[in-house]
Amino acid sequence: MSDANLQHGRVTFLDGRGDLSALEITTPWSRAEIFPHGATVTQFQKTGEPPVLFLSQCSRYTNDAPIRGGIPIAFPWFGKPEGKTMQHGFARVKDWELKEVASPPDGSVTVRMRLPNYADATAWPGCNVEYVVTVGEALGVELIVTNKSASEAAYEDCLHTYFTVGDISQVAVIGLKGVEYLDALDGRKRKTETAESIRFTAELDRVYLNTAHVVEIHDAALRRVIRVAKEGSRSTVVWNPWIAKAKAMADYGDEEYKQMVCVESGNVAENQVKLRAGESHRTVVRISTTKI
């Protein structure tokens, strides 16, 4: 275990859990944890408040599996398209390289990581993929993909964020009324959201399309609002596994669906990113909280 000497925040290099190492970040406002495995942010908590991110107590910490919770990175595809053997791409099960740790004058801490070129990434030759995490009063994450090749590159990305809630039955996701979505539980049929707020009484799995705007999670039990603001993201995924799927997942507790909801930001399905030679794209998410 060792510490990085920074002017404001502090980064501690930990042995982590299971087979995996981790970085613990502390700032004047908050604490966070990042695993190089998958570049997964597993914790973000403001001082005196409940955790913002949900992390399953049953998560496996092994080199061949994603971490269940936090912010796994789905890249370069979302879901499991035909011909693919791995759910949500390979980025969330690879070890990312730590490139830089810094503390800007505002007192936050910034960590920059890079996805190495793996053999199974040959379908995307010449792409440079970086991930920047900024921890402060809010949590910022930024996925940066640059096409270094001479031909077009196309991909999907999704910052698959698990949020902690007090009681899923008292949660409302607000900001998606009037938006078209693909319903994964109904053959990916295209539908339009008619409700002012999305509430949870059963399994829900939807990809909302063409959503560049802010989405909020109103949590009556914890008396707070989680605000998800983003740039470069045109899709929002909302998911809760509910009872049957929770029991079917080996790395997820049977009752944990009651304390989490996924509101994910990215570019999936028809919102996939296409980069010409030399182009870059940034998917940026800023997560903040307010008390109610």
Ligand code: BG6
The other form holds:
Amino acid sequence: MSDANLQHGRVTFLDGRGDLSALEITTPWSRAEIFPHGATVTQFQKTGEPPVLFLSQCSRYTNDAPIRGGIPIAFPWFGKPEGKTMQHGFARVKDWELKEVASPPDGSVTVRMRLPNYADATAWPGCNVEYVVTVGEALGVELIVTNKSASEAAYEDCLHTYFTVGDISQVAVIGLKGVEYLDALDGRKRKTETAESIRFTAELDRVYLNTAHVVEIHDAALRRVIRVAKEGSRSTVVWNPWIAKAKAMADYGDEEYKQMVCVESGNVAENQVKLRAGESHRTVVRISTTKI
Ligand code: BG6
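Let's see the other form, the form predicted together with ligand BG6, since the form predicted alone is already up.
And the full complex, kicking off with our chain again.
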């Protein structure tokens, strides 16, 4: 274990959990944890507040499985499209290279990682993929994909964020009224959101399309609003597995659906990103909290 003292924050290299190593970042406002495995940010917590990200007590920490919680990165596809064997792509189970740790003058700490080259060219054309995590008063994550090949590249991405909530029955997700979505629980039928605030009384699994809106998670039990703002993301996925699916997932506690909601930002289905040779795309998410 070794540490790096920066101008403002501090980065500690931890032994991690199971087979996986981790980095702990502390700043004047907050603490975060990142696993190079999947470049998964597993925690962000402001001083004196409950954790912002949810991490399952039953998560595996092995090389061949994604971490259950935090922000796994679904890339270069979302779900399991025809012909793919791996759900949500391969990025969340690869060990990303640590490229740089820096402390900008505003007191935050940034960590830059890079997805190692993926050997199977039929599964994925040559792109350079980097991920920058900024820990400060807010949490920023940015996935930057540059097409290094000579032909067009198309991909889906989704920063699959698990948020901690006090009690799912007292949660409202706001900001998607009027937006069209694919209902994964109804054959991906296209529907329009009519609710001012989405509430949870059963399993919910939806891909909201063509929306760059800010989404807020109003959590009455923790008396907190989590604000999810984004750039370069046209899809928002909202998911809670509820009772039966929670029980069916081996790496997730039976009761944990009560303490989390996923609000995921990316570019999914018809919102997939298409890059001409040499082009780049950035999917940026900024997560902040306020007390209510
Ligand atoms: C969500 C999907 O993004 O991820 C759900 O919309 C899926 O359908 C969930 O169940 C979890 O996926 P996984 O592969 O991590 O179990």
